[in-house]
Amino acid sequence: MHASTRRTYLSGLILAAALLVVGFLLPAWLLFTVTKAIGYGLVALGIITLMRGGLVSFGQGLVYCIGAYAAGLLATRIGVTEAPLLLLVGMVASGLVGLLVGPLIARYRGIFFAMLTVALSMVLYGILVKMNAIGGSDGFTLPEPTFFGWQPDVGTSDLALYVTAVIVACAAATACRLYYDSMAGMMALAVRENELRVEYLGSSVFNVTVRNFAIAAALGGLGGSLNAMALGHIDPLFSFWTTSGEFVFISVLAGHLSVGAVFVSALILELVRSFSNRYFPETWQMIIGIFLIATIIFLPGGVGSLFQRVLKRGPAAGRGESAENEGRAAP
């Protein structure tokens, strides 16, 4: 195994069981908070994904919503409550999806793979809405999520929900730095550059963008079946174009260059969005919106290029130090 991939695992599970201690420590406010952050950094990572490749989906909802029914529907009618089956089928369900859709939508760019990406978003809340038999505009309620058999009480309930949720988010973290890394992975910074120049190496821009939106759908999917399960409820808006903004504002918060600033900037949009809607419930979206401005200006490449500088710096800074050391040290 190659020492990046072993410090990519090594680093995964460093920070999965810092975040598991954590959690244990953490007010149930503070669980769901979190929880429900994950699941939206999940549906942004998707986003990122497509960045990569120089494509912007503002219809994220799409996917986030058929995850998020996938998985309800599952539990309600059919009685199905196991937290990672809800899960997983909330994933297969949306990339399956992605890769449906994927296909019809690859050779648009710019405005136009955005704008039909909504539109898609736009017509699953339009039909959604008139489906009684599922709850219609009221959307339905989901029973209590169960682990392994074990159905937790109403004072754990959020702490086994944050568990799985910490460790879905980095087994997918994990999944998505080790293909960005790939050959395959950053194939997608090429195309974003310069997608001729990767037509003549002999490699396909269409089966790059279908790739890389089946995977950013199954991340969606993800996101919302786990959401599902931390509201409790679901209904039409998890497809309206506004929640897919709200992806989209993770993800420009997060930039592209590290995986972990993903989630970080959504708990800090949850965050914000909470203390503002309590102490300024009239202007809470204007500071969110001051929020993001200020992060563009003083921070152009995201939350994610602040941390690349601290990693920079960190072995920069210690190679500055040996130099000076052993300057000192000569005759």
Given for the second form:
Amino acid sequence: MHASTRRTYLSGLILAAALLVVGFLLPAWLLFTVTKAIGYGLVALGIITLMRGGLVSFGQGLVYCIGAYAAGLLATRIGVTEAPLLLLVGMVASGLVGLLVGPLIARYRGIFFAMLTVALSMVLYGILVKMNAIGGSDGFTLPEPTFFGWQPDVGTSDLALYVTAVIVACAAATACRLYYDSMAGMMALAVRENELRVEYLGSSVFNVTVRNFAIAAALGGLGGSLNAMALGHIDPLFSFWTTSGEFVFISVLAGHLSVGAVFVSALILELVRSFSNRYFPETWQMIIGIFLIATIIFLPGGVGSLFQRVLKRGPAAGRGESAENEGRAAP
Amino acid sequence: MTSDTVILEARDLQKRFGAVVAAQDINVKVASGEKLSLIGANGAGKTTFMNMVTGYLKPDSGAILLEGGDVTKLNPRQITQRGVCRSFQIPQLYEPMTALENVMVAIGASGRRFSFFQPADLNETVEQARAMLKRFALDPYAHRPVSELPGGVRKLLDIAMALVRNPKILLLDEPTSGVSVDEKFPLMETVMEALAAEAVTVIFVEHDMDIVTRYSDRVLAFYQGQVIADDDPSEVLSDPAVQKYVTGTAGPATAPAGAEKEAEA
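The form predicted in complex with its partner chain is what I need now, so please give it after the form predicted on its own.
Let us now look at the entire complex, which starts with that chain.
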């Protein structure tokens, strides 16, 4: 196995193990917040996958909502409460929608692409609001999830879902990191920089875009079904444009350099929201706004660029020093 | 190296942009291994011809045959996949990436399939990219972002990327434009040395007649969308019509057919 691949797998495993241990120490309210943040982070992971190919979707609420409703309907109508199965179904349902919608919008760029995604998510919102059979604008409540046949009691269900979320998030982040570092991932960066040249090198810009859109959709569905279980209730607001806006906020805050940063950013958003709600009611959006402005001005690469700086400092600084020493020794 | 096999054929190509005739009755056969240069003033139809061959523009009528097969309707990607690669007058590079990474992308694009879970910087890919950079004497620039590189280096990198696929036909759009006079010959020398090992057919657009004479087996002279001369460099450059309308060596170029063009407009 290639050294960088091994490093990616290892960091995924170590991070998962650490987060699982941490989970047993966290208070219940924080467990819930982190789980919800992981759900948001998964959707944002999809957006940064698209961003690497030069596109931003302002309508990820579409796939988030489809994932949530797929899991919710499976749980309420058919009675499947297995959390892993609900996550899988949410991911597959949204991934399929991504494969269907992707080819229709893959030829659009910039603001046209973004607005088309918003439009599609708002169409879904409109439909769901009118569908009284599945709750209309009130949505519906999900039964408590089970885990491989085990039904946790009220005290441990948050922890069980947290454990599931951590495992899913670390697997998704590891897979994305491997994809970004692969030749296919490099082609996405090439598409962002110069589409014309990609075509003239014999590769298809369209295929790269559809592929990224489908991956983003699957991740969105995964986040949606996870949050459906975490919240225990879903409604059409999952597909509303402000929800999509939050995903874009997380992605911009995170930047596309690190796959871990989206989860940190999502947690920042959730914590700011929780605390602002408590101490500055009605003004939490303002605080979020200030946060975003500060990020764009002071940290244009996003939170992920901080990680990279810290990671690179070690070996790079060492090399710099030795070069300096050699320089001094030479005369 | 020229053989008698026709690798590329243009039949009765016509192309107009409104009233402007960009290509008219173009009939050209290119033999495998030939080094063909295209000359002509700006707007004479050289780039239009090149764009039609690479599928970027569709001719209004006529056909383009590659090894006897019709490729007129294909898009640039499909034509690239059939072994016709090109470089650009303004190098089309991935600016934030290093020179090495640019070539790696070219290698990735030429591969049929790539694994999603295998790193891009596999040893064999990096070695292949380094070898290509070395052929073009670009190895000192391997780890520099291409946005920082000087013009001549960017030109060479652009050509190196086009060569990764081992094309049958390589089209070079003004390889020496934007390069200082002193650098033109060394640059062409580097390119031709890099191509020496390949049985590649080269078609290049060039304004410098010394380079045309030295590096091409055959010259097509364009004027107002038509090929007005098609022969050895010495024959073409001594043609009075070419001297009048293309090279300007027979006094200032005036347009006798301008009246026709105005009438069309």
